[in-house]
Structure formats: C-alpha cells, structure tokens
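We begin with a single chain expressed as structure tokens, specifically the form predicted alone.
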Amino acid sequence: MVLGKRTDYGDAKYAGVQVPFTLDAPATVEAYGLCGFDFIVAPLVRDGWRPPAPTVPENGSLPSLFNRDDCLYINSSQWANQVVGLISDWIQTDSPDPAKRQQSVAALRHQLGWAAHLGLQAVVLPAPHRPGQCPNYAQVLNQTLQGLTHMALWLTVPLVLPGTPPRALHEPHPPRQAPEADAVSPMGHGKQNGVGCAFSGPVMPGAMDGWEAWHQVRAQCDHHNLLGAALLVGPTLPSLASLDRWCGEPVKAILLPTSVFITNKRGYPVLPKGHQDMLAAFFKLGVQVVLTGEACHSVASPANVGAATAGGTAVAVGPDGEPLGFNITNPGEFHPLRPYWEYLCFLFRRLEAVGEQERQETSYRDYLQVPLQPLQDNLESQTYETFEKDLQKYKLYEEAVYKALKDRYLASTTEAMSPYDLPIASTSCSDGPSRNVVLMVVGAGRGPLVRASMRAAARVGVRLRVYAVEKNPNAIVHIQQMLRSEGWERDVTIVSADMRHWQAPEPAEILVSELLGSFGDNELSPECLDGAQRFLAPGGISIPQSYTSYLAPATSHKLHHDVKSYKDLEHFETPYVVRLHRHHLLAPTQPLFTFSHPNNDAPIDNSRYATVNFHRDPAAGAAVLHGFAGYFECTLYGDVLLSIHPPSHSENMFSWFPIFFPLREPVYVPAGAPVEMQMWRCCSPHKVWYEWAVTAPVAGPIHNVGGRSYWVGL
C-alpha cells in the first residue's frame, strides 16, 4: 500500500520492511502487505549457511550450492518485484584471515548469483566491515555489476561510522521518551527535539564519515548506475551540511531501525525533529524507506480497534479519532509494526503541497536538453507557446517598460511644459502627448513583448510607435493575428528581418529584447544586441540593461550517468539545460561574466575569461564534483530584476532552467578543500563557444577546446 495517494511529488513513495529468513516468500509478502508495507527485504540464505568447501568435480558433476531449506525461494516473477534480497552480514571479503576472506568472497558471489537468478529488483549489501579498506569487496561487486542488466545493488552506508562495528547500529534498544514539552500533533506526532539535541546532532569526535566509505566502493566500481546507497540511520545524525551531500548521490533507500524512534506522550513511536526533516527531504527525492528491527513500542491503536469492530475494511483513524485518509484491512492492523507504518504515512502526508509550477516541471527533472540555437534555427510554435505561459516573466518586462517610459516621458514633458500642463495618465494608448515614443522589439517571436510594451504604455498614458523585428517568417503570422485582434495595426510595424542586417527607418528610444539563455549570454544576446544597438537614439534605453552569469560546483550522479551513457567525448563537452532535482551544490554560487547594454566599449569584444574560486565549509565533509551548475541574473531596467540565480530567483518564473557544464571524470574533493575552475567564452566570426577546466583540488583537462564538440552559430 502506498504511503499516500499523492501525485505532487511524482512517483508514489513506498515503504518496505526487513524480515527474518523465510521459506515462504509469497506468504510473507502478503502478511506484511496487510500491515501496509509494499515490499520485504528478506535474507537470501539462512543464518547458518556457509558455502561448501571447494571440491574436485567427479564425472563432470556440478553440485548445487544451496539446499531448498537454506535459501530464499521464489518461483514466480510476480513476487520478485516485491522482494529485495539481503546479503549475509557475516561476510568479510577483506578480512586479514585468508581462510575467512576466501569463504566470504565465495559466499558473496553465490548469494549475488542466486538473487540475479530469482530476478529480484534489488539486493541490500552489508556495510564494509573495514570502511576505507575494502578492495576485495569492490572487486567482487564490480565483476557482478558487469553481468547485471536490471537488478540493483544497494550498499548499506551508515550515516555515521562510530568506533563500534556497523552491525551494532542494528541492535535493539529500549524506546526513548520524547521531551515533556513537546507539542503533540493530531496523530500524537509532535514537535520533537532539534538537530542539536542528544538524539540528533553533530558527528561524535573520532567517528568516520560514512560518505567516505561509500565513495571508495563507488569509485572502484566506476560509478556504475546499478550501484546505489542504502543509508542506515542511527540515533545520531551528521550535520545538515554533511547530510546535504546525499541529495546528489544515488540513494535508493533509507534503512530506518525501530530503535531510532522515541516515544511521545501517548506512547506512540515518533522520530526526533532532525530525523523527521531528513526523511521529508528524501521523500521529496523519491527515496524509499525500509523499516528494520522488531517493534520497540506496544500500542493499542484506535485505528486497529475501529477496523476490528467493523469486521473488515475500515477507514484508518489516528489516536484522537482523526481520519488518516487510507483504509486498513484485517488482520494486518494488529501487526506490532503497524504504528511505525502509520507514522511514516503521517510524515509523508504532511509534506507541503507542491505548487502548480513545480508540478508542471516534474517531467523535466534531471532531463538533459541541448540549449536552443535561435539564430540558426527557427523555433516551432509549441516552443513559443511554452515560453508564453510564463506570465511572471512578461509582468517583469511590462514593469521594466513602464518604468522606462515613465522616467523618459516625465523627464521630457517637464522640460517642455509647465507643471500645470502635465497630462493625466490614461489607460488608452491613444491618449498622451502628440509625439509618439519609438520602441523596438528585436526578436519579437509571436509577440508577447509587444503586448507587454503596449500595456505598459497604456499605464503611463503614452502612445507608442512599435517596430516588431522577427527573423522567423512563421512567427510573423502570429504577430499579424495578435495585432488584428488587439486593434494595434496602426501602432505596430512588423519587420520580417534579421536584426543584425535590418536598417531602421528612425532611431528608437527604447530597445526591448528577450534573447537571454539559461547562462545569460549563451544564446548570443551580447552579439545580437551589440548589432542592434545602432537602432538606439543617443541616450536610448536597452531592456535588458545588463546580465551576469553565475556558477557553482555540483554533485549529480544522475546527470553524470546520463551524459556517460552516450559513450563519447562530445556529450561530456556539451553544456545542457536541465531542471536540477537530485543534485547538491558544493559551495555558494560565484559571479562569472557580465554584459551591459548599450555596449560602449571600443572596440567591442565579447570574449571572456575568468578564474573562479569556491570555498567549502569543512563541516560539509568530502564530496564528489560532477560538473558546474550555471545561472543568470538580469537587470531589465532600474530595480526590475529578472533572475534564475537561486538567492534572487524571480518568483513563479519558469522560462529558464539552469545550465550544467559536465566534467569528463568525477573529481574527489576533500573536506574543506576549495574548488577552482577556469572558464572561457570564445568568439570567432561564425561561432561562439565555451571552454572550461578544473584546476583545484586537482588539475583536469580543458573541455571543448576550439568548440570541437559544442558551439553556438552566428
């Protein structure tokens, strides 16, 4: 049963449960399914099983490695999707004892082979017994991964590796009490202790970073896409900065022991505040939760009683009688783990609702798109239509034109007229001064900027004479229709021409354009506007006035794998427009290139070079660098800002996704180590391209030399 019937976070979130060894997997799946869990994590072999000693085959015989009573058995693929295998945790492939090491390697190979034979969706691997020193473990996994097509390997990674062995985190503990002052929610889940309390706080001195252990195995397996992390949560959490790194990693499941839960005033199992926040963050990333351990709380739930008295299916209710929004069915509601599952439902259901904008962007999450080349290609009508749905963007443009007209009109009229003769602002463009203000929209598309400019003029009470310049002949038809429906045919002149070659009949006082790309200048806005600024009268206004690009080092296993899957150099040297989702920025953004309009440089040169240094918080721990996320911030006019830069992102605007510059090879970044990169914007008579390279913590190759893989044509 899904945790919640919600679609605003994409795919439904599922909860699994770790079970003891079972000889009847289908019956176990059904029993725990009645409790609410969607899949089980079951040991592949009985606890006492050991691989048979190597023998010399007689007469070509190949004896079976398993007896029926020693192994998990499934005879139908119907159940395989509801079972995740669990590898024995006694296995120590890097033991200093040669005999134990050899036995462990054999056992690991046999169990992985049996799981692949059963067609399981995934297998949970034990945490390395010697974190940071497990080459044999990685070698066996790497060999196995080369032969897999769909079965995933989930490596158990304790978030904190204390001085005690990892398996000690599985040992049951008596339930702890929540603080007396906690406020109780309608379900008995209340305001818990924060991250800095005894139950959840910074890593203890001397503890090892679990991410380091994970990265060593992952790196030795060449960042294989079927290898993921199953994070084992303990009573103590790392710092928030350390936890954030996992947002960009292939986290497949959260292993949540029942011993981590505390008890609220009503006797129900709840999680400390820090654990709640962590779980909510992973829910949003689509990560599954696996409950481990036996029940530590004894709860007589009113939900259970309500279902029992009904004698069948009933609506689940909480401790105070409030409906939880899902049905329960006998006899699973009496299961001792039921209160834990209900609490996970509560946490998932109370996530804040996703806005309509984010809901529409769901299908674009972590989806690589090559940036548009609007100078070379004529856009399709559907592309224009998508951009035009961004009402916030055009409101900002309208506000910028409004303020520019207001400043220019008031300045000119106060010089020519006495204060008593100033005209009254009108809502019609037909009113206002007799002299029309000349405004040019270059790159008019289907006309949304023309509409925004006319509305701004109506607000000021100024009459415009507009030139709508557009090179796409198909888009011209849409502008014609707009002028006809709005009655602006006398006020707007359509120019079907390339702005770089057209000769304007008169100078413009205001030049409006929408040529920005996800990196500001990556769709050749500087080159286009430098050519079009000859249309401006002396002292004329350009909207936009300036824009600055920003970069930040980023972790994203998903994006790195998707680029790597092309198996060529070209795709690693191409920047991509992408709605970043499963990613983590290793450091705050830094400004890169700035362009201003009108451009008064002599001569004009739009090539750029910059060295950018990113300083990292040592508390964030080590990380892996997969590339750089790019953004832009644009001043349209005065204080009107249009931005996709995270600190100043324009609210409810979605026309631009960030840009991502990948690296050929992931770069390990030690804790506290700075990241340094070089970026070039190169120009030639026929194309513009970027080159980029990492120079710290280690030097790497320069990407896209000479624009060999990606360029924007002029």
The other form holds:
There are 2 protein chains.
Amino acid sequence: MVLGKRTDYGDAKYAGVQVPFTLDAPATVEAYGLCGFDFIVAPLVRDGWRPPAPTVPENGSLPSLFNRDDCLYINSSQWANQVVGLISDWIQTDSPDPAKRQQSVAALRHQLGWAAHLGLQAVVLPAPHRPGQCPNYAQVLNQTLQGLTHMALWLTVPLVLPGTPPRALHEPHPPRQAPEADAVSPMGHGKQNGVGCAFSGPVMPGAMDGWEAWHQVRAQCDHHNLLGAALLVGPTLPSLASLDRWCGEPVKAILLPTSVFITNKRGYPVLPKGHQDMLAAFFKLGVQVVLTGEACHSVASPANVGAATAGGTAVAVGPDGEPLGFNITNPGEFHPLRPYWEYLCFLFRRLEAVGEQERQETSYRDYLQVPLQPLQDNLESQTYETFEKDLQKYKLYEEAVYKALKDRYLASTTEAMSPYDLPIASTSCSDGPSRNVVLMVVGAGRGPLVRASMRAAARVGVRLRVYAVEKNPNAIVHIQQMLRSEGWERDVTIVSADMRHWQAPEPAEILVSELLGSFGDNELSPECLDGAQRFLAPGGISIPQSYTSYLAPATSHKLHHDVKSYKDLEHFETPYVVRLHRHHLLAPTQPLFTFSHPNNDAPIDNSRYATVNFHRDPAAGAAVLHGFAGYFECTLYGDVLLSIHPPSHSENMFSWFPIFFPLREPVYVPAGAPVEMQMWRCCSPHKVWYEWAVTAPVAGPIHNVGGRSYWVGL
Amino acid sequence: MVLGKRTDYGDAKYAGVQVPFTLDAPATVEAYGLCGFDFIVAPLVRDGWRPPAPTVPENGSLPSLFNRDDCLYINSSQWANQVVGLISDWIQTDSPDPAKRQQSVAALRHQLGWAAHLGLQAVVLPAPHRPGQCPNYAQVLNQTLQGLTHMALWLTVPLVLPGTPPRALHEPHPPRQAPEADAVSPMGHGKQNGVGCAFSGPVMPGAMDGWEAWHQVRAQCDHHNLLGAALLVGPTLPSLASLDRWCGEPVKAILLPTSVFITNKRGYPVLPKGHQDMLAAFFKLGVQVVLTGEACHSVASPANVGAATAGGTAVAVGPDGEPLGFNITNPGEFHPLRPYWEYLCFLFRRLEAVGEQERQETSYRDYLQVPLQPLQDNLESQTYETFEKDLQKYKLYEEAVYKALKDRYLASTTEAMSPYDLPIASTSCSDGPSRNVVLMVVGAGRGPLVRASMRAAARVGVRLRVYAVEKNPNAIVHIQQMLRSEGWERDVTIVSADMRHWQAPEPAEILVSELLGSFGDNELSPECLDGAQRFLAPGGISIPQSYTSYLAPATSHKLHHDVKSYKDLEHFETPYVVRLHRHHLLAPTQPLFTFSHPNNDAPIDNSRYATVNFHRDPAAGAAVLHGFAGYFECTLYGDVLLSIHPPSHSENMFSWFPIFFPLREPVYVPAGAPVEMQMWRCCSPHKVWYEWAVTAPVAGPIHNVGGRSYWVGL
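Next up, can you give the form predicted in complex with another copy of the chain of this protein, since the form predicted alone came first?
Every component of the complex follows; first up is the chain already shown.
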C-alpha cells in the first residue's frame, strides 16, 4: 500500500521495511504488505551462514554454495520486484586478517551472485567496516558491477560515522522522549525553483563524514550508475550544509531505524523536527524510505486510534489528531511496525503539492538538451507556441516597453531636447500622446513581442509604428494572421529579413528582442543586436538593456552519467540546457559576463574572459564537482528584471531551464578547498563558443578548445 | 659545430645561443655558428613592436601585421632548422588591465602565427608573469597547439621563482667569483641503471616552485605533446629532490644565462659545481643548452689559450689545462661568447661514455612494449636467441644450481637423512659424487638452462639426469642439436609437453625454470610452477625459490603521451615493458607480492591484494603521477639473487626492462602528500590479470576491471 496516491514525488511513495531472515519470502512480503510496506529488505542468507571453504574441484564437480535452508529463495519473478536483498553485515573485505578478508570476499561474491540469479532489483550492502579505507570492498563491488545489467547495489552510508563500528541494525534501542512540541510542527519549505533541497534540524558539526567513505568507494568504481547510496540515518543529523551534498548524489534509499523515532505525549512514534525536514526533502527528490529495526515504541492497541468524521466519511485519525487519510478496515491486522508506517504516511501526505508548472516539467528533470541554434536554424511552429505560453515573460516585456515609452514620452514633453532626441519627436504638449514612436521587434517570431508592445503603447496612449523583423519566412505567416485579426495592419510593417543585413527605412526609438538563451549571451544575442543597432536612433533604447550570466559549481551524478554514456569527448565539451533537479550547488553563484545594448564600443568585442572564484561554506565538507550550472539575469528596461538566476528568478516564468557545463572528469573538492574556474567566450568570423577549465582545487584541461566540440554558428 | 662528436647523448650535443633582434637571420646563424653554436634563439619581432590596433576590416582588406623591418624574416626552410623563435617578453596575457591583456593576447597570437608560418621548429615562450596564475596564457597556447603539426612551444620556466617578476634575460650581470677549487672537480655520477638522474649542488629549500607554474599551464593544455619546458637556470639551484622531478617532464632546453657563470683564477667563465652536475644530468637525458645574455667575463685574448700535445696531435687546452679536444684553427674568429661555448664543450666531452649495453638499448628507451605471453604463444627462435645473450643471467643460474647441488650433496653425505630426503640418494661417502641427481628444466626453450645446469654439475662433480620439458615443439629441435654437439644425449631427456600436464617418470630433486617476467609473476610463473611441482620430490628444490615484485610511483610525460595516443581505454589499462629513461620516481620502491616455490598451501591461491603506501621526501615538492614503475627481485637459491630492482639490480644483466602500469588521468600530487595505491592480482580458470587504483592523494577508478583490457591467458 503506497504512502499516498499522489504521483508528484515519484517512487518516494513506496516504503520498504527491513525484515529478519526468512525462508518464505512471498509470505513475508504479504505479511508486511498488510502492515503497509511495499517491499521488504531481506537477508540473502541465514545469520550463521559462511561460504564453503575453497577446495580443488574433483571430477569437475563444484560444491553447492547454499543449502536450501540457508538462503532466501524466490522461484517467481513476481516476488523479485518486492524484495531487496540484504548482504551479511559480518563481511569485512578489508580486514587486516587475510583469512577473514578472503572469507569475506568469497561470501560477498556468493551473496551478490545469488541476488543477481534471483533477479532482485537491488541489494543493500553493509557500510564499510573501515570507512574511507575499504579499497578491497570497492574492488569486489566494481568487478560485480561490470557483470550486472539491471540489479542495483545500494551501499549503506551512515550519515554520521562514529569512531566505533556501526551497531547492528536489528539491535533495539529504548525510545527517546520527544522534545517540547516540535514533533508535528509544519516542515520547512525547500528552496524556491527546485534548486537544491533544504534541511533544518539539529546539527552536529564535528562528526565524521560519511560522504567521504561513499566517495572513495564510488570513485574506485568509476562512478558506475548501478552503485547508489542507502543513507543510514542516526539520532543525530550532520550539518545542513553537509546534508545538502546528497541532493546531487545517487541516493536510492533512506534507512530509517525505529530507534531514531521519539515518543510523543500519547506514546506514538514520531520523528524530531530535523528528521522530518530531511525526509521531506528526500521525498521530494523521489527517494524511498526503508524502515529498519524492531518496533520499540509500545503503542497500546489500535483502539487508541480514534475516528473523526470529515466531509461525511470516516477518516482515521492518528496520534495528536493527525488525519491519516485512509480507513482502518481491519483492526485485527495491527502490527507493531504499523504506527511507524502510519507516521511515514502522515509525513508524505502533508507535503505541499507540486505546482502545475513543475508537474509539467517533471519529464524534463535532469534531462540533457543541446541548446537551440535559432540563428542558424529556423524554429518550428510548435517551438514558438511553447515559448508563447510563458505569459509571465511577455508581461515583463510589456512592462518594460510601457516604462520605456513613458520615460521617452515624459522626457520629450517635459525636458529640454538633448542632442540625441529624435527629430520626429517634434514635441509640443498637445501632440505628445498622438505622435508615432518607431519601435522595431527584431526576431519577431510569430509576434508575441509585437503584441506586448502594442498593449504597452495602448496603456501609455502612444501610437507605435512597428517594424517586425523576422528571418524565418514561415513564422511571418503567423504575424500576418495576427495583424489581420487584431486590426494592426496599418501600425505594423512586417520585414522578412535577417536583422544583421536589413536596411531600415527610418531609425527606431526602441528595439525589442528576445534573443537570450539560458546563459544570456549563448544564443548570440550580442552579435545579433550589434548588427541591429545600426537602425537604432542615437539615444534609442534596447530592450533588453543588459544581461549577465551566472555560474555555480555543481554536483550531479545523473548528468555526469548521462554525458559519459555517449563515450566521447565531444559530449563532455558541450553545454546543455537542463531542468536541474537532483543536484547540489557547492557554492553560491558568481556573476560572469555582462553585455549592454546598444554597444557604443568601436570596434565591438564580444569575446570575454573571466576567472571565477567560488566561496564554499567550510562546514559543508568535501564534495564532488561534476560541472557548472549557469543562469542569466537580464534588465529589460529600468527596474524590469527578467531572471532565471535562482536568487532573483522571475516568478512563474518557465521559458528557460538552466545551462550545464560538464567536466570530463569529476573533481574531488576537499572540505574548505576553494573552487576556481576559467571561462572564455571566443568569437571567430563564423562562430562563437565557450571554453572552460577548472584551476582550483587542481588545474584541469581546458574544455572545447577552439570550439572543437560545440559552437554556435553566426 | 657540435659540442662533441659523441652520439650517446642524443641532441644534447647541439648548443644554442640567444641573440638580439636581427633582420638578417642567415647571417646571424653563420656568425654564431663560427663561434660554435648550432642554432640561435632569435626574437620574432623588434623590441618596440606592438600589434596593430583591432579595426573593422573595410572592403575585406586586413592590415598587415608586421612591417618588414620589424620582424624576423627567413625565406628559406634551410635556415628554419637553425632558428628558434623568441616571443616578446613584455607580453602579459593575464594582466589585470584588460587593455594590456587584449594587446598581449593579440601580440602572442601574431608572433606564434608568424613563427609557424616561417616553419620554425620551436619557439621559446616567456615565463608567465604571474606564475601559477596564468590561465589566459594557457588558453591562448592551448588553442595554438591544436593548430600546430610540428612546431614546438618551449615555455620558459624559472627553476626558482623569485617573488618579483623575472628579470630580462639580456640584462648583463657582473660575474661572480668562483668559490674555492670546486669549479672543475669531477661531476657526481647518475644513479645506476639509468633510473632517474642525480644532482648535487647548492640547495635553496625555501624558494618558490617553478614546477607548479609549469604544471598549471600544461594541465590546462591537457598535457599536449608539443608543449615543453625551457628551464631557466638562476645563480641558485633548487633542492636536489625537487630538481629530479624534471627528469620525467618534457624538458626541451636549458636556458643558461652568462650571469650564472663564475670566474676562475685565470679569468675564464666556469660554472659552480652544482650547475655542472645539473647540466651533466640533463645532457644525459639529451637536453640541449641555450646560452643567454651577453658576455660578462672579460677573457683577455685567445692568446691565453695554450696548446698541449696529446698523442702527437696538437690539442687546444682551455683554462686550468682542460683539454678542449678540438683545434683552434683561426684565432681571428674569437667572439666574446666563445669561452662559454668552449666551457660547455668541456663539460659535454668529459661525460663518461655510455656503456655498450646501454648504447644497444638506446632505441628501446621509453618505448612501450606489451609483455610477452610465452605460455599462450610460442616464441620465435630469435626471441630465444636474444634471451640467451644475457650471459650474466645464466651465470647466476649456474651458480644457483651449483650451490643447490652442493647443499644437497653435502646434506646427503654429512647429515642424518630427514624423512624428506630422496630415496634415490642412498648415500654413502663414496658414491656421493657419482650418484645421479634428477634435475628437471621446465620451460627449457632452446636449452640455456640445461647448459647452465650441466656446467654446475660438472663443477660439483655430480652426474645429472636431466629432463628438459618444453611445450614449444620448434624450440626442441635446438635442444636436440645442443645435446648432439655437447655429447649429452645420455644425460638429458627431452620432453615435448606442457609442464602442467606432463606425467614425470620419476620425481625430481631440483626443478629449474626461467618463467619470470619484468614484474616477477606477470608471465604466470606461479601457475606454471604450481603445476610442475607435482613431479618435484618432497623436500626438492625449486630454482627460483621465491620472487617479489616492487613498485614506485612515476612521472613520465613521454609514456603518458604514448599511451594516450591510442585514444582508447584499453591502452590505459595495460601494463607495458619499457626501458624507463626520462622518468622520475616520486618515492622509493615498495615491495608488493611474493611467491615461493614449492608452494605447499592447499588449495594454492595465487591471487593477491595489497595496499602500498609510498613515502615522499617533503622537500621534493609537488609532482605529477603518470603511473607506476614495476620491478622484481628473485632468490634463485640461497644467496644467489637475480634482480632488476634498482637497489639490487644484478650487474650486466639486461634480459628484463621494468614494467609500467599507466593511469588513465595524470594525478597531481601536492608537496608532502602521500601516494597510496592498491594492486590486485586476480585469477580465474582461464586467465590472470592485475587491477590497480590510486587511493591517495585522491581516490581514482580501478583500472582493468575483470581483466577487460589486459590479461594473461592460462
């Protein structure tokens, strides 16, 4: 039974439970299924099992590895989906004792082989006994990974490593008492725009770092995609900054021992506030929870669970009156772990619903797209249509044109003429509002900016003479249609031309364009507007006025893996447009390149070079760097900002996903170490491209030399 | 005129000189050629030249970059070989001032383009003005490198970086006075066996590290093979440990300012002892010297140079009676730089001659070879012939058999029989020497071990019954021939069989084999001898008795480049047999795996795993790790050692070159940081392979997982 029927958080709705060794897996799955859990994590062998001693095979006959009574047995693939294997905890592949080490390696191989034979979807691997010093463990896993096609390995990673070996998961612990009144307080919200995930809660800054142990194993396994982390949560959480790193890692499950639950006043197991927030954050990333350990909170009986009436239907109410949202049809099915599952349900169901826009973008999450080349290629009608749906963007444009027109109108009616004022503005107080302002939309597409400009003009009461310049002859048909239906044929002149070569019949007072890419200048807005500003009158306004790109170092296992899957250098040297989801920013963004329009430099140089230093929170611990996330912030006009830069992201605007610049090799960034990168925007007569390199913590190769892998054609 | 006619140190015999700007390159080459120098390093443009300001081209016409009077001009490829270009020293591509930066980038591109156009072999690039902070410099070089096919870039790297910008090379400095009597003392010898090169001399431990500046540029340039270092030598040398790193780097030239010369009692320019040793070491690596700066030691006149008679020929004698070894035919050609050149000649000519064996191996230096698979493949007769030339190796075998026979003979005649003594040794004092000892040569090849054993037996006075087991039917024909010519037909039985499957008619007392590879066990000696020991009598002797492999972390730009040239993962996961020459060991070797024979374990497990920690000299500075050099040391019998491990290398033995395990990506090892690596020897029924990984300073991927790229067939 799922935690909730909602689908907005992916697989997070399926909860698992770790069970003792069982000879009858199907019966166990069914028993825990009645209790609510969707899958079980079951030991692959009985506790006392040890691998058969190595022998010299005689007559070619090999001893069987397992007795039927010693191993988890499944004869039907039907059950394999609901069972995750659990590797024995006694295994110490890096024991200093060679005999113990060999026995451990043999046992690990046997159990992994058996799990793969059964067709399980995943196995949970015990935490390294010597965290950060388990190269042999990594080697066995790495060899195994080469032979796997679908079974995933979930390495148990204690979030906080004690100096002593981790205790056995089954060992029951006395329940702790809940601190005052925070057990059911509403959970903290994640950051806006899905950038990273946020945690709050108790902090233990001096604790050892489980991430380091994880990183060492996966680095040796060359970042294999079937190797994931199962985070073992203890009573104490690490610092928020250090928890956030896991958002970019392949976390497959949260192992939640019953012992970390506290007891509320009514005797029900609940989680401390910090744990609630952490679970919420992982739920949002689609991460499943696996409950481990035995029940250690004595809930008296199901009779404790009262019943309230909501909307005419009987709804179960949990401790503290929390509605559980499902009917308890059979109190006889009460199981000691049921209150824990019910509490997980409660936490899952009270998550805020994902917004409509975000829901639509679900399929784009962490999906790599090569940026458009609208200058080189003609866009399809559907692409325009998608753009036009972003009403918020055109509202901002309308606002910018409105303010620009107002400023110009007020300037021309109240101030002395500057030498840059237009001759056509032969101003007197009376003819001001009725004068015609020349406005050019360059890159008009199917006409949304024409519409926004006409609306703005109507609001100001200015009459526009609009030139809609568009190089795609197909798009122009749509503008013609719009002019007819809106009755704007006299006001708008359609120009089928490349803005860089067209000869305008008169100078424009305002030049409106929407040529920005996810990284601001990456779709060659600077080059296009430089070409178009010939027909902007002196003192004329460009909308946008300026734009700045921003960068931040990022962890994203998913993106690194997807780029690597192409198995060539080219894809590692290509920036991608991507809806970043499971990612972590190692440091706040830094500004990179700024372009302003009109550009009065002579000659104009749109090449750029910058060194960017990122300042990391020393409490955040070490992290891995897979690439850089890029954004832009644009001043359309005056104070009208259009931004996908997280700190200033324009609300409800969805036209642009961030950009991602990958790195050929993941870079280990030690705790407290700086990250420095270099970025070049290079221009040649026929193309524009970026080159980038990391120079700290260690110097790496410059990517995309001479635009060899990726460039934008002029 | 070359520094000496000897050819054993490659290009080191060609010396260059840096000259002022010249409009007539051929005349300058000729003038300095008369002075002795083989090539000139000449500025590409006149001092005051600056790049033309960027303009918008009109009518498609571009301004010319250089006036004829401003640039180095060569119209014939004949001269291009003797001219190395010098890039202007004022260029600061990483200036904080954007205008200066842009002008610098333009100038650098223009000059590099001109040099490439002239077809020069190389250009010398100025040292980075902000060492370790010159990403933009690296970017321009990196872009340029992509377009080059043969012209090399030599980046000036001051060995010791002052806190202040390096002074101009042409600035004359007053000569310093020579310290007491060390100017002409014999130079220190390099380490044996060509492993690394040795320096001695003044040490300045606290100085800034030029290597770091070099590494940052070349890492950004992705270790491009046309980028090399021109080491600028100052009056003070860095520590020996830090100098040694350069042995593994692509050092293309030593820039030797006249100002570092001191004056001996007669007023002649000589170098301090440390500088002499350093030059000698680089000469041996084939590195050329370029003299820079003006003459600043006033040698009165050529009349100072006396003449002595040696072997009936008039030989010029330099200051302090050093023979110059050439005739001064025309004293009128005296040039102020001539005494410097003469001194370089002196240093070059007094280098000890390269031994005959090393000379023969010259063509194998740093040349990658995939190890033999003698078990899987049959060797050709010529391969056997090459092996058999290593007389020293067979002397050691003879000595081992001799000692083993003596020990056994003495044991059987002087001691009570142990339960393991052989029944055939029905001993009495009298029949001892005449008894037949059964000795088996497994892997007899064309018979050299049969010969060595027969000789040893003759020395002891024991009669052998030899079985020569060889799986290659072609090789056996040669043994038959040897038996006939030596009259050994009655003593030696030839067995054409695989030692692992042959059924011996009687047990052997001594088992002799030569199955070792460069890494000891890498040609499957353990597996073969495990199979053969069936017919070794209890208490019998295996020659070899045991062997141990050794590893050391290594810098080798050349090998990294050669492996990378294959452009696939496979070659990065293959160990190579290679005569290591231009390389640097980051730390002393550490032992890895040991195998002993006979092996009484049941069952026998020849798989191995070890973590190796290397201890670096903290004074050695940072270095780059390209892979690991491997060696072996073998106890043939008792104290008879056969070794290619540098500290114990058997003299005059040349059968094995070291082995090299590459790394996919070069690893930057900070000063004082530890190096830790993991090595596995993995065995499956049909193959044996190694896997390896670096785990410190940073964890990297395990190489050759499951033997996917390289394995040895059983």
